[in-house]
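Next up is one chain by itself, shown in structure tokens, the form predicted on its own.
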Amino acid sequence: MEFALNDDQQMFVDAARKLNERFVQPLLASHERLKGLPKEAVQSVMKKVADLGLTSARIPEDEGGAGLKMLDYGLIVEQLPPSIMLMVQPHEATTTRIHFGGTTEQKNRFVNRLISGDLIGATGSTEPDHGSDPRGIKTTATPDKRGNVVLNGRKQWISNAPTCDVIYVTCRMPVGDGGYRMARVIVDRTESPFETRELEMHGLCQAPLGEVNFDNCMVPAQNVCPESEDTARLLTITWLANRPAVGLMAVGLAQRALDMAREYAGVRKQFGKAIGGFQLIQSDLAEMETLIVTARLACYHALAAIDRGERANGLSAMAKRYAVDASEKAIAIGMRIHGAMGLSRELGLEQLARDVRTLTMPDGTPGILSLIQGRELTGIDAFR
């Protein structure tokens, strides 16, 4: 078992903090803190983050993907702001599920704009009335005489919406006893226009969130993704390096708090001395180191078991749910460190609190999280 980043790793984490820098920080600083980015200034990220193979990081090299392993993608992903990550990550979580589960010509269609950012990509599982449990999903697919489907129904929480070119909507499409079974289709929106309205949020303000409505949408037929046994499969799939990623999302924001509350315990003085020599305040400190530490190796734990090919479904559920818990209380005790300041927008703390406890709900909530994990225990499903 070896813990020290190899040289691969390495400059993969370089490279990322370096466009951070460079790139990302400005481009935020640029653009209204409280207001999703506009499309060009997603389309840009998307083209800056597709060199460090984020935008096909679960696609085989020899099929024009990047091919990186799980847990190298989740060292990039945490030296990025989680308000770009979660444009980048259902981006290329769409790209995933069309390469994977699509047909050829939908693949060639689709996938090598998304990967390099020509097209925004965006996923529409969660509608108003559900979220965790996909059976209940109510918008419809249903084919008409002219050879296209007609979609109808609504999409809420959807990372990308506001600025996508292309969705993959789950939706129920009918059969012929009068049932329905589930479907997936590829919505371009130039060929099939649909409406979004962008939603205030919390935290991550940044990042375009977005509810779709589709009113007798027309798709033309061949855009909808063939069924088989690995379809619900492949969603599942990408869920579970999306858990952990998520939860090193929040352990990005947590280490900024850490070395902010480091520094001011430095030089704030009271009492005659820096308050970075009084005990309480040193416990503090620790107390938020392990809490970041244990995190990230929680997520890192995840992300190795599924580049090892075990099932990490309740290793996935615990670092998510855990990382973004430890992360939010680390900020909490940094804001605390820092007295007033620390509730001032000035310094920025409000803002990590405000994103981590945003990123609670992205990828499964704690409880259902808690639920999968204990079914992994238990060999009991809970859901039903």
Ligand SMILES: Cc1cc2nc3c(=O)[nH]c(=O)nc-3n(C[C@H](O)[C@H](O)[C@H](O)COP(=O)(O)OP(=O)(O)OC[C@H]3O[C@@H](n4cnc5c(N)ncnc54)[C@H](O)[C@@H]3O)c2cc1C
The other form holds:
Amino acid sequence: MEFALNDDQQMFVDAARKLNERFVQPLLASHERLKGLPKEAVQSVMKKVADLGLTSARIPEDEGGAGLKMLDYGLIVEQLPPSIMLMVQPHEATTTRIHFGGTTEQKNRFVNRLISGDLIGATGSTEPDHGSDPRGIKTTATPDKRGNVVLNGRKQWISNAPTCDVIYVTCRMPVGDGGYRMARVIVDRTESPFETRELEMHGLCQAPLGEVNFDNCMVPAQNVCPESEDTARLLTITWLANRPAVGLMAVGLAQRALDMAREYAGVRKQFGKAIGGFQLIQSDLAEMETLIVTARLACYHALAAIDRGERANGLSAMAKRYAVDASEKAIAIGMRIHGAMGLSRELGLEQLARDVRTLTMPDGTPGILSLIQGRELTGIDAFR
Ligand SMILES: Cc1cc2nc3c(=O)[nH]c(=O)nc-3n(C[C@H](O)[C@H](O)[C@H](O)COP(=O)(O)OP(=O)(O)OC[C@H]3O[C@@H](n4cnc5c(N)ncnc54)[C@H](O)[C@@H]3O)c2cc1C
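Would you generate the structure of this protein in the form predicted together with this ligand, following the form predicted on its own above?
Once more the chain from above appears, this time first in line as the rest of the complex follows.
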């Protein structure tokens, strides 16, 4: 077992850090902190991260993608702010789903332009009444007489919705005898306009998130994805790596809190000495580091298992749930070490706390992730 980064991995990490310092941080600082980034800014992000392979991480190199190992992908993700990765990861997952689950015509139309960042992608599954249990979704694609489909329904909490050009929509489609089948439809906003509304969130506010309303939205028949068991499998596969990657986004935030707390403990004096010299503060710092290192390792472990082609459903669910929770705890300790400064907007620690909590919901709530892990452990489905 090898725990050190190899040369390629070190190169990825250095390149991501450099991109963060030189491009991402100035971009975030030059826009409103509590509003989703405008479309031009999102596009500029996609074009930059495309060079790191982040817009096509899961598409093999010989098929035009970056073909990254998932562990390497996670190492890069950890270096970038989650408000950026919460735009990039859903975009990349959408691209991957169209690449593997679309027709040749769909791939030709969308995939290269998504990889380059000329188009912004989103995936719409969640609805106001259906989140963790998507089987009851109500958005319906009804075939019309000319062979097109008419979409009606509402999607909620959709990353990139306000700025997307293309949305990959999970919906139901009527089949004969009054029944329905699950379907996936690619909606191109220029040919099939739909309304979106930005939603104001607790954290990660610069990552555009919104609601999508399909009101008799006409979509050409060729945008309906082929019916295949592989499509469902692909959704699961993208979730598998998404989860530890979200865990690493949380770890990146917690590491920042630890770096700040260590520095503060060295300079803040009370009772005549630096607070870092008090045993309780050292215990707090040790606890923060323990939470962060164990969370990071759990995520790397899950991503490495995915790279080896092992079944990683339980590991991936465990990694995300543990890493977000551990990071939330570590950040809370870091805030406490800062006293009142930890609560002020000046330092940004309170923003780390809001941001990390926002990561608890996408790609599986803690409850759902426990159930997935429990199912792997027992073989029993406790979902319903
Ligand atoms: C920042 C962010 C980005 C997102 N991006 C996207 C996106 O791009 N595309 C998209 O489609 N969706 C997206 N979502 C939506 C996300 O996938 C859902 O929020 C998530 O699936 C949970 O659904 P819900 O919010 O409706 O909660 P619910 O499913 O209503 O759950 C409410 C609570 O009940 C618990 N619960 C539910 N079922 C069970 C059970 N069987 N046993 C025990 N407890 C249970 C849950 O754990 C949760 O605590 C995003 C959400 C956020 C916050």
